[in-house]
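Read the single chain below, which is given as structure tokens and is the form predicted alone.
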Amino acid sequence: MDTYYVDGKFVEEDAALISAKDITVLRGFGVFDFLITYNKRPFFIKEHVARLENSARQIGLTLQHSNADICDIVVQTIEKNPHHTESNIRIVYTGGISPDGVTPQGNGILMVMVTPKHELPAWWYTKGVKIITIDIERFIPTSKSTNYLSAVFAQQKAHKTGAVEAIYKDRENRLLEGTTTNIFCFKGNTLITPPDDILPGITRNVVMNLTKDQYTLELRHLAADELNQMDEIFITASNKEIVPVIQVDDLFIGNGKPGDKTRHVMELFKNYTHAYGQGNIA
């Protein structure tokens, strides 16, 4: 059984409880972040916690822990789960109990849930996946809040069509981000990804840094009707890493197989995370 951290205590997962009156439960008011380990080392933990802090600021949630405190608790929780080869880590800060059930009181609870990392289907990476687009715009997209109704709705629609992800499309027909991913497109030697109105992905940032000297990076919004001009597409996320996309809605991308440039990015990322896990990268 896994061990979690909840409000100052390390407890077995079945004993990890919060109040039914917490406004995260009642209103979906809270924030979270998600990361994984490489060789049991949490990947860019300070950056993930900084994003958690930024998410909280944007929705008006007061955190009672510093970045260093949260990082230390995450490391301790990983150490409490030595049976994991690698781990998924979910950091949650709840809204806390409110007298009127809606107004935050600055009494939220920190939870750290560490679970075994599960491998995703190998064919995602060798054959590529289908994604869909969906007409949804997230509220405060730069905040990773616990209000995930749009993502759950979009994922249900994606799965009904055999897709693994749904990409949000705004009223201007611009592609923004996936429910849990960021999107990249290759057009020739240019790598394009949306610049704003998205959650700033940690994996996205790593990919941009790894490829900036290899390809021309273009930060701009993508119109949905531009996709037929793109040579390759891939999505990025902490748990998914780099996933080649061969189909968007009914449109097949390129020759319907993962492209050479996408495979190159995958290799760059694989080498980087291996070095990170070995402690060769700070």
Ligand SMILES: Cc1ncc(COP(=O)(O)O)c(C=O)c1O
Given for the second form:
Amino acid sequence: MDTYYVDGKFVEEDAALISAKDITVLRGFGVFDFLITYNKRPFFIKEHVARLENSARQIGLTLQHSNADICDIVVQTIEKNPHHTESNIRIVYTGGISPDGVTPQGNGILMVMVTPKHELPAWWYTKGVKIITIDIERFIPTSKSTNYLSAVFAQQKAHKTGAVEAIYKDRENRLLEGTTTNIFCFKGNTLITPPDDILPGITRNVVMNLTKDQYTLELRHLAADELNQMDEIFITASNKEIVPVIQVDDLFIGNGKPGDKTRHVMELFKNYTHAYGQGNIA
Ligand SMILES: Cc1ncc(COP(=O)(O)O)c(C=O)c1O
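Right, the form predicted alone is done; let's see the coordinates for the form predicted in complex with the named molecule.
Okay, now the whole complex, with that chain kicking things off.
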């Protein structure tokens, strides 16, 4: 049984309850963030909590905790779960109860849910995956709100076609990001990733920093019809790390296998997270 933090208390996971009147339940108004541990050390916790605060600010949700307090609570919740080798950490800040069911009162609830990290299929990383594109634009894409209707909808479509992720395409035919991932493309030695109108992924940021000396980074939007000019594609996320993409809709990328440059970025990332877990990186 895992231990969660809910509204000031550590409770067993089955006793982690919030009110049915909370406007996160009624309206999908709330924010969350997600991170994992390496060697039990939460990866870029300050950045994840800063993003949570930023997500809240953007939708007009007032948090009653400082970022430092939230970081402390996350660390304490990890310590309450010593049976995990590595953990997935979900931080949720609800909208709270509102008398009219729609106007936030600044009384939201902080929850920290720590579960065992689950491994994704090994073939994703060795063989590469299929993704699809989908015509959806997220509302306030820079905020990780609890309204992930578009993600749940799009992932069902992806899974029906054997794909593991769906990439949002906007009305200008720009490919922005996946339902829970950021997208990168290699064209020659240039690594391209969209600059804005996306969730600023923490993994994306680490990848940009790790590769900046070896590849030319181009922060620009990707047109859906230029994918056939890309040599390699990969997607990034905290829980997935770096996943090579070999097919987008009906288009095969490169030679249909994870490319050398993507495998190089995976290696850089693996070394970096290992060093992070060892405490060799501040
Ligand atoms: C919409 C969206 N884009 C990108 C990401 C990747 O962000 P991160 O690397 O911080 O996990 C996520 C994470 O869940 C997401 O929900």
